[in-house]
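Next up: a single chain in structure tokens, the form predicted alone.
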Amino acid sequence: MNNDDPKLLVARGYDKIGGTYGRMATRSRTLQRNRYETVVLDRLPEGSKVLDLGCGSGVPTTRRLARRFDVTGVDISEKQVERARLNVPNATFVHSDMAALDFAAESFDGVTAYYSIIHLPRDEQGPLLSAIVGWLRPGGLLVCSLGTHSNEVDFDRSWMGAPMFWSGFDSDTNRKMVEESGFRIIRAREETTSSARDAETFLWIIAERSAERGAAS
């Protein structure tokens, strides 16, 4: 990766990839895709405010909870939020950094990130979580995906199409940063599946903010 900036790398890898992955995931993790997409849709009533991170072009994922919620999508790749727009009109997007988001406390009544928090270099990732706890009212809904591998820098050279990076830490340092982040886990699993390269696990994680914590936290 030599000097590269790892997130400029990421936005650029999607700016060039975004329509090739979009079209992948309507095809590929569908079935992990579905079943959190069903847990946020099943554990928040109609017209709650979610906040997906990592929204790409909105495709399939943002789609279907703007059908329900009233959706606020992030994404760090200014094309990918262009196609989103597109995609999805009755959302709305923003194009930033994940990490360098800043919303008032308790602004969202759910928070997803899938396949998208494993983008961000991995001392990044807690303060994220955090950050998470801050934003969501007491008893909010987290569903986010990690990786189950320490691995400080992956990287691939033209994944699809484009340099890509990747940074993450094992299953239980995974599940220990989001319950020291504040979070109370509900549930915690590895799952595989296979993609259009190869076989993939992560660590889905279904948790709650604790109605102790306090807004400012």
Ligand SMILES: C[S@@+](CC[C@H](N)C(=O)[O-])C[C@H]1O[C@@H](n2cnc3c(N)ncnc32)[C@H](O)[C@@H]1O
The other form holds:
Amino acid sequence: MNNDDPKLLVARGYDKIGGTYGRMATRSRTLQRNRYETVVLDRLPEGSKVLDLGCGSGVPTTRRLARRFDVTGVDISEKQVERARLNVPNATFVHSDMAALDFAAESFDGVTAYYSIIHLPRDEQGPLLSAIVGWLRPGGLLVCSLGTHSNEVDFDRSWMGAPMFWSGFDSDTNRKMVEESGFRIIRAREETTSSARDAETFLWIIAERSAERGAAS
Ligand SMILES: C[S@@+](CC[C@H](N)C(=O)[O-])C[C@H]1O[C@@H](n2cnc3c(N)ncnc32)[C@H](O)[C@@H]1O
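Got the form predicted alone; any chance of the form predicted in complex with the ligand too?
All chains and molecules follow, beginning with the one already shown.
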């Protein structure tokens, strides 16, 4: 990777390939995606306030969540936010780095982040999780996918046609990071995509804001 800011690189990358990625997302990894969308749909009551971090172009996940919930999507790519506004007119979208957000305490019932925190430099992932704890009401739900291997800088000069950056920890470190941020893990499971052509493994986390934090604050 050259000296580019990884976040700028990611934002520009999705500006360019986000439409293609969105079409691919409706066809691949569908088992995991459906499973973890359903977790959110089953666990939160209709009308819940849900924050979708790294929402992309809004398809298919934000759109499905927005049929039942009051969804705010956030993305660092300006073009992705434009696509999402067109694809999901009944949700609210914010163009921002997820690590730079500032929401009122306890303003969400649930937070989702599918295939997005993995693009954040790993030293920012723990602080982001701590911030999410603050934005969630007590008992609020987090469903997200994280990496499974320790890699501070993972760079591809042409991923789907654009330079791309990822970063992350191994699964055990990720579990610990989630708990130390103030969550109670309900389930943390490594899931491998069924397609042999692009088999990839992610650590899928289902967690809730732990009661201790509420008691302490
Ligand atoms: C692999 S796509 C996933 C999109 C969607 N969540 C899904 O499940 O299909 C990752 C998205 O996260 C966004 N993203 C990456 N880093 C981000 C950051 N620091 N803040 C906000 N969004 C970010 C990218 O722009 C991209 O749209």
